[in-house]
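Just the one chain here, the form predicted alone, laid out as C-alpha cells.
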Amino acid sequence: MNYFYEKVMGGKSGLTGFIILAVVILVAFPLFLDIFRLNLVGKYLTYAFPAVSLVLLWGYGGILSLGQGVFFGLGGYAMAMFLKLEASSPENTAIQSTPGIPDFMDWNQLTELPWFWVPFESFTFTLLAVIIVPAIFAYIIGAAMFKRRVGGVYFAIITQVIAVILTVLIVGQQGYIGGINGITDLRTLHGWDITTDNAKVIFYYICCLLLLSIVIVGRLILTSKFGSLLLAMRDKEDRVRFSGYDVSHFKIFIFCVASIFSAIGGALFTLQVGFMSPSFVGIVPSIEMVIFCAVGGRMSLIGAIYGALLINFGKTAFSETFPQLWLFLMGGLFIAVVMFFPNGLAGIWNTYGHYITDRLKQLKTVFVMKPSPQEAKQDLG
C-alpha cells in the first residue's frame, strides 16, 4: 500500500492531484454541465487517451510520433465496424439489393461480406482487436525503425507519411471501409440505443474511469525499472546501449503501448460520438494530440488531460464565437503556451503551485486558530 501511495501515486501531492482530476471529470462536469455539452466533454475525453500516450513515448521516452492519429483511427474503425455490422441486419438493410450488408457496401454493388468484416460480428473480437490490432501494426512499424536505428525527427517524419498513407488507403476503400464519409448511422450495441441520454452518460463514465485506469498504468509503467531505463533513453541512449540493454526493444515496447491507449480512444469516440472517418487518422489530428500533450506538460500524465480538455473548450468557444478567426486563436493560444510556459500546465502549478498552497495552509491556520468572541472576552476575564 506504502509502494502504491509513494510510488505509483508520486506521494501527497500526486494523490492530490488524481484525486482533483477524478472530482472535475467524474462530479463537476456531470453534475453543472448539460447533456449535450457533457457528450461534449467525453468526446474531448477520448483525445485525452493519445495525449497521455504521448506523455510516455515522447516526454519519457524522447520517441515523438506524428501519428498517434493512426492508431487512434484503427481502435475506432474496429468499433465501428461492429456497430456498422449490427446496423445492417437483413431487417434493417430489406430494402437494398443485397440485405445484410452496410449501405454504403450495396451502394458500391458489393454483393458479400468482404472476408475482413466477418470476424467483427463478434464483440469479443472487436474488444480484442481494438487492442491487438494497434499493438501488431505499432510494432511492425517499431522493429522496422528501431531495429535500424531510426529516430529523432526521421522517425517523427515517418510517422506522419505512415498517417498520410492511410488517410488516402481509406478514402480509396469507399466500396470497403466507406470512403471519405466514413462508417456512420451507429445507433445500437447489442439492441441497446446508444444515442439516447442515458446511454451517453453512461459511455461518458466508462470513459473517465478507463482514463483513470490508464493514468495509473501509466504511473505504474514510468515507475517501474522500466521507467528509468526509459528516461535514460532519452537523455543517454548510446550510455544505455553500452550497458548492455537492447534499446530497440524498449522503444518497441512503449510504442506498443502508447498505441493501445490511443486505440481505445478511438473506440470510446466512436461509441460517443456515433461514427468514424478518415479525418481523425490523418496528420491533423495526430499534430493536434500532440500540441494536448504539450499544453498540458509532455512529463505529466495528468497535464496531459488537462491539455486535451483546455485546448477542446478553446477550440469550441472560438469557433463559437469568432467562426472566421478561431483557428487564428488556436494557434496564438498554443505559441502562448510554449514561449512562457515550456513545461505546460503541469510546468505552471509545479512552479507556482507551492505558493498556493502555503497561501491556503495559511488562510486555514488564520480560520482555525482565530478565537471565537466569546473565547476572546474568556481570555481577557
Contents of the next structure:
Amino acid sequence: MNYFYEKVMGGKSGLTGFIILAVVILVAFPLFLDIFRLNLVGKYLTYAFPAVSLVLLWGYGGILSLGQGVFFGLGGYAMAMFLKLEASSPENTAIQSTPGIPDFMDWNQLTELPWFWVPFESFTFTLLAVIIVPAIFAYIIGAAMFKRRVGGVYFAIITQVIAVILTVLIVGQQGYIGGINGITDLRTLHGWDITTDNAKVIFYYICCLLLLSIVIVGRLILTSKFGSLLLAMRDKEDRVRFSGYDVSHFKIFIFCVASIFSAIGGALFTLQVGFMSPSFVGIVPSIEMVIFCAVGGRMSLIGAIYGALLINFGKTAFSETFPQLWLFLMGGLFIAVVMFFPNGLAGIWNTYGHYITDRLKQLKTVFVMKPSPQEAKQDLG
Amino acid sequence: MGGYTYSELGAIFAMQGFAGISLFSVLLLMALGLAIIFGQMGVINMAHGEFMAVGAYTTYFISTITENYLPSLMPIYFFIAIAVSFLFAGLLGYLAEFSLIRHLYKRPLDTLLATWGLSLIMQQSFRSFFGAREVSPTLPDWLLGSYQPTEMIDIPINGMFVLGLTIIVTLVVFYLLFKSSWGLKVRATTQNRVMSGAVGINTQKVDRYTFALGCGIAGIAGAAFTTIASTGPTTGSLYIVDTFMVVVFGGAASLFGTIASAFSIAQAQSILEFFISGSMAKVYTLLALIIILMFKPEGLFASKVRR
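Having seen the form predicted alone, please provide the structure of the form predicted in complex with the partner chain.
Below: every chain and molecule of the assembly, starting with the one above.
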C-alpha cells in the first residue's frame, strides 16, 4: 500500500493532482453542466484516452505514432458493428429487400451478412474485440517495424500511411463497412435505449472511471522497472541495446498498450455519440490526438486529459462563433506549444505552479495557523 | 484481364501509363523539394503540400490578372507564373525557416507538429483569400488538346508539358546539389554540421537557402499541378502523405531513389486504377510500399553510410 501511495500515485502532490482531476470530472462537470454539455464533455474525454496513450508512447517511449486514430477507430467500429447489428434486427429492417442486415448493406445490394460481421452479434465477443483486435494489429505493425529497427521519423510516417490506408479502405468499401457516412443510427444495447439522458449519464461515468483507471495503469507502467527502461530507450536506445535488452520487445509492448487505451476510447466514443465514421480514423484526428497530448504535456498523464478537454472546449466555443479564427488559433497554438512550452500545460504548472501553491500556503498560515494558538488556549481552558 | 484484346491492353497500358506520368511528374516535383528538406536536412515539413498550393494559387492569381489586364501575354504567362511561383513559395519557405524551423533542428519530431500548425494557418489563409471553392487558371491554348500517335492512344499535351518541366527541374536540382559549390556546402552540412562550421561554411545560411529551395520547388510543383487538376485549400494535404511515402520509399538521402520510387508508385497506382476502383488501387499500392519497407527499411536506394 505504501509503495502504491509513494510510487504509483506519486506521493502527496501526485495524489492531489489525481484527486483534483477525479473531482472535476466526476463531481464538478455533472453538477454544473446540463445533459447536452455533459455528453459533449464525455465525447472530449474519449479523446483523452489516445492522448494518455501518447504520453506513454511518445512522451516516455519517444515513439511518435501518427496512427492512434486507427486504433481509436478499430475500437469504435467494433462497438458500432455490434450496436448496428442489434439495430438491424429482422423486425426493425422488415422493409428492406433483405431484412436482418444493416441498412447500408441493403442499399449496396448485399444479400447476406459478410463473415467478419457475424461474430459481432455477441456482446462478449465485441468487448473482447475492442481490446484484442487493436492489440493484434498493433503487434503486427510493431513487430514488423521495431524488429527491423524502423523508428523515429520513419515510424511516424508509416503509421500515418496506415491511417490513410484504413480511411481509404473504409470509405471505399461502402457496402461492407458503411463508407464515408460511417455506421449510424445506433440506438439500443441489449434492448436498453442508449440515446436517453439516463444512459448518457451512465456512459459518462463509465468513461470517467475507465479514464481514471487507465491513468493508474499508466502510472503503474511508468513507475515499474519497465518505465525506467522506456525512458532509457528514448534517450539512448543503443546503450539499452548494448546492455543486453531486446529493445524491440519493449517497444512492441508499449505500442500495444497504447493501442488498447486508444481503442477503449473509441468504443466509448461510439457508445456516447451514437455513431462512428472514418472522419475519426484518418490523419487529421490522429494528429489532433498528438496535439492534445502535446498541449497537455507529453510527460504528464493527467496533463494530457486536460489538454484534450481544453482544446476541444476551445474548438467548440470558437468554431461556433468564429469558425475562421479557430484554425488560425489552433495552428498558432501548435507552433507556440512546440516552440515555447515543449512540456505543455503540465510543464507550465511545474515551472510556475509553485507561485500559486506558495501563495495558497501563505493564505493558509494567515487564516488557518493564526487561530490555532487561541484554539489551543480554549482547549486548555 | 478478361475481355481485352492484346492491342487494347497495349493501348490501355500506354494511356494509363501516361496518366501515371502526369501523377509521376507532380509527385516527383513535390518529392524533390521534400527530399531536399527531409532527406538533406531531416526536417519533416508537413506544410510542404501547402507550399505546393501556394504555387498553384500564385499561378491562378497571375492567370486571372493576365486574362483581365494583359490578354496579349496569355500565351506566355504560364512561364512567368512558374517563375513567380518558385520565387514566392521560396520566399515563404525562407521566412518559415527563419522564424520557425531553425529553432527545432535538434527535435525532428517537433518540426512535424510545428509545420502541421503552419499548414493549418496556410490552409485557412487560402480559404480567406481565395474562398473554399476549387479554382483553376485559364490555360493557354497551346497547353490544351492532345496528341494521337495511333487511333486508340490519346496523349494530352499538358501531361507532356508537365513531364518536360519535371525533367528540367530535376536536372537543375541535380546540378545544384552535385556540381555547384552551394551543393557541396549543403552536402557537407548534412554529413557533419559542426565540422562544416569549423571549415568556414555558414551552416545557418545553407539551411535557410536549402529550405527555401525545397519550398520553391514545391511552388513549381503547384504551378504544374494547375494544368492537370483544380486547386482547393486542402489540395496540398491530399498529396503530402504520398509525397512522404515517395521520399521514404526511395531512400531519404538519394535523389535517384526519389525518382525511381515516384515513378513506380505513380505507375502502379494509375495502372491498377484501370482494373480496380481508385480507392482500392491506392490501398494496394500503399500496402505494398509498407511491406517492401519492412524488408528494406532504409528505402530502395539506401546510402551506404554508417551512422
